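Next up is one chain by itself, shown in structure tokens, the form predicted alone.
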Amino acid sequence: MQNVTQTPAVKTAIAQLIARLADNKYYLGRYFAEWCSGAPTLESAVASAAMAQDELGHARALYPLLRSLQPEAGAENEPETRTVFSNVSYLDQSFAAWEDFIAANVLIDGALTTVFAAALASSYEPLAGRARKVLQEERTHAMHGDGWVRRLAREGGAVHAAIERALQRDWDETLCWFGQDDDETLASAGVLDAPPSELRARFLAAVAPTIEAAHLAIPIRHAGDGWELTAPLPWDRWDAIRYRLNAADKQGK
């Protein structure tokens, strides 16, 4: 297998990818755990605990890769001493309501799963190995998110509006998170098996049927055999270094 980490530019891109995956997993795990005693049903509380454990386990498996990729970073490679995280901005704070939990489960966790699936045959073998285990555990997360989106939407009225708002709030940032279409560094090196545009298409194929079935006002539509966005993404507000929407610009959106 090609040792792509010998190429400085690709090595940097891999380290940035691992940081994005690890940091978002870390915060998902922390915030999922906060709902172990506050979820709306006993079954969902148990699921919250299991999902939190999975997410934190995924993060713990990824951070050691940063130590080998960028040993000079020292304490920045550890979540407890890290000062700059590469998480999406809507994971800067705990979930205020159950629908925020579900939106994060469906969107950012779904986006992470899309990327792990694209890394199953990665030329960076440590990522491929971790991807296989992550995907085994993520199947139940996807089922949980899908079921709850449909359940909340069926409630109608304020409940339907709440899950719709939560998804709308996180939507643009999640779609931007795959990266800009002209950034093919990871795909060209075989680290991922597809460029950002294809990863976005795969993600839409995974989440759009649930959104459509739940009659939620999200800017997507059928396009041939696939799905397409019906509104442009806010690339002018995108921080390509930290992979997130700029917080100041996102306020009031």
Second form
Amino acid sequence: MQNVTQTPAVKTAIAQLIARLADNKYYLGRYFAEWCSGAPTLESAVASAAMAQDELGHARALYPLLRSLQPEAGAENEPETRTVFSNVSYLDQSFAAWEDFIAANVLIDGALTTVFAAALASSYEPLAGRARKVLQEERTHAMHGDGWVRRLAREGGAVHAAIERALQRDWDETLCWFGQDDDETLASAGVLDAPPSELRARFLAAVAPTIEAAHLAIPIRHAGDGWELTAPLPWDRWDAIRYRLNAADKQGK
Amino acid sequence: MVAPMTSNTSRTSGVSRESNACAVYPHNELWDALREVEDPELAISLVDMGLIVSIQRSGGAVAVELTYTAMGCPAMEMIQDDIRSRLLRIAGVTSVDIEVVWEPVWTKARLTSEGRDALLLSGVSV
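Would you generate the structure of this protein in the form predicted together with its partner chain, following the form predicted alone above?
First the chain shown before, then all remaining chains and molecules of the complex.
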């Protein structure tokens, strides 16, 4: 396994990567936990508890890496005392409905899984050492998301419309979350095995079959052996530090 | 598989396997001590659960590599406290350093035959 080139730019990029992995995991865990007693079925309530425990465990395994990467950040390295989180904006608040839970599971948790898979042979060994275990635990999350998207879509009518709306709302930000195409710092340093454009393609390959089978109106289409987006991503709203989209009404502010 | 014990510095680690695919771990003072420490949620020793990855002793210092079945295990601190407490009761052991590792990934292949039987008796399918 190669060693990470310790340039300031690479170290900053690694810290940024760990922060956005940890923060999104942390909020997924918190919000999944809120559905332990409110999910549509007893089985899905139990699953919500298990998934919350997994996500919080993943976050707990990641935050200590921030302490070693940026000790000068002090309390900002701890989830309990951080003041700036690098989570996607749709995890700024609890899920208002079950379809929000499912959309977040399929989209941002699926995107996180794509990145962990790209880190299995990472030159940043502490990340590689955690990736295999995270991927083991995420297999059931992916099955849960796939099953629930298909189930809700099959219901038709307002239920189909609700899961479609939830996915549409979170879609652009999730695709942006991998980063801009010209940001190859992590791939060049061997921290991840692919640049953002390839990670986006892998994510599309993972989620598009479910979306297609469920007949959901998401802007993708077949392209050769893979998939492509049919609408441009809103990079004018992209926050390249926190890896999230700014609200449309805050552009330029 | 298992490194031989030497007089004052030793490192032992699993996993060797029996023909039925259950794991086998060393028998020595350190491993046997942890066979007395049970998982707080199940009446199964940490060794039989396959949570102990390696134990290294150098003089009075013992270093343990420990894994868990899940990254969100709620009993992490309790298990580490129990390990530390038991090892410090061994004559000559003055410090215990525990490192949590996620490689190798825990799977049921890390269970010993005793661990597998105990889980089945507890109603857990393996």
